[in-house]
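To begin, one chain is listed below as structure tokens, in the form predicted on its own.
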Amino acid sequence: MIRLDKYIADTLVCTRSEASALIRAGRVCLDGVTVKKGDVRFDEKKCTVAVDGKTAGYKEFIYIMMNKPAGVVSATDDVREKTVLSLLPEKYMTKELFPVGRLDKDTVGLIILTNDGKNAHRLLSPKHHVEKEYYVECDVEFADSDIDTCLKGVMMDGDRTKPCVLKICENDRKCAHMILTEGKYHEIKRLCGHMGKNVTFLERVRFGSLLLDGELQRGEWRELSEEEISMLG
């Protein structure tokens, strides 16, 4: 069972006073029949609600994608730095949102935020085998033989990586396509820094089937559909 005025807020992303505002004024709809108090309790699963006439769907948990600008960090709050959340809407700050997993301030592209903490565990367990696809640029080319050493591991923070497959651009060997299952600190740059690279750009550019939406400039952002949510892992 849930409240009228937090089933209005979750689906429509307002807040609860924003919610009750919306059935006071008669514009909300349980089982066809205008309901004005937000304490009403009903059956999610078995209820319909109206809002204006139209069907609102129960959405219990928010996914964002965000094309992440440089100079942000994936923080929920931060006194110094500006966060991935402060780019966001006033409405999604009562929603509890937080990044899932981290991007290194001066990487950009794909970042999830969701409240599904659960879920967002899993995203990130190294033993669910999510893949997060980087697109890096280094200041010297990359050899052949680093696709060997990214695939058998290097020993970082007292354990050995885990496979890591790297994908040379052929038409500018200083570029290439990571893909990792795990998230340890800063690990492609550290990776890089092992075969003797230093990283000048970063770009996450998939998590799990998920690929960053060509159409989002830096900074820009949009929630996820059903089926994209489904293709995180």
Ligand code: URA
Second form
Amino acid sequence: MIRLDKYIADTLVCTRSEASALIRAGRVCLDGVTVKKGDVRFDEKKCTVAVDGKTAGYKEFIYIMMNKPAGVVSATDDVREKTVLSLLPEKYMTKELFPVGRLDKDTVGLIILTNDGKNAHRLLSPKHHVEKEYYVECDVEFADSDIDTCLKGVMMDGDRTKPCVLKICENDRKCAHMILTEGKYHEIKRLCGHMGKNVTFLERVRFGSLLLDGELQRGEWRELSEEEISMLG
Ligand code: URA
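Mind giving me the form predicted together with the named molecule, seeing as the form predicted on its own was just shown?
Let us now look at the entire complex, which starts with that chain.
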């Protein structure tokens, strides 16, 4: 059972008071009947809600894909630095969003923001083997032997890193794709460092089976569909 004003605020991504105003204005129907009280409770699995005549299926959680630009930090708040959350419009500020895992300040590309803590935890846990793919450019060419090094793992923070798939680009061996299923601090940069290279550019291009949307410019974002959310892993 859920309150109508909460249902509307979650589904339309607005504040409770904005939802209440919509309800009071008679723009919300519950199973075909106009309801003007926000505190009405109903079963969101059985009832149909419509706003201005359009069915509004319940959306409990928000998932956003952002193409992170360089120069912003992937934290919820930071006193000195600009954060990924600050790139979103005001209406998301009350929704308790946070980034699913961290990208370094100079790393660009696919970052997911959500308020679904349980699923975020699962997506990040190495136990669940959710792949994160990065495109990396280094100052030195990759050697074929690096493929084995990444697969076998290196010692990091007192642990061996989980197998990392390294795919060296054929046309430029200073570039590669690296696939991780865990997220140790600076893992790609430290793996490359171990192989005698400095990372000069790093972009996350895939999370689970969800690819970075090529239509999104750096700093742009969009909400994910239900199907895309299930592609995360
Ligand atoms: N590995 C890194 O070194 N940096 C990132 O931002 C992500 C993975």
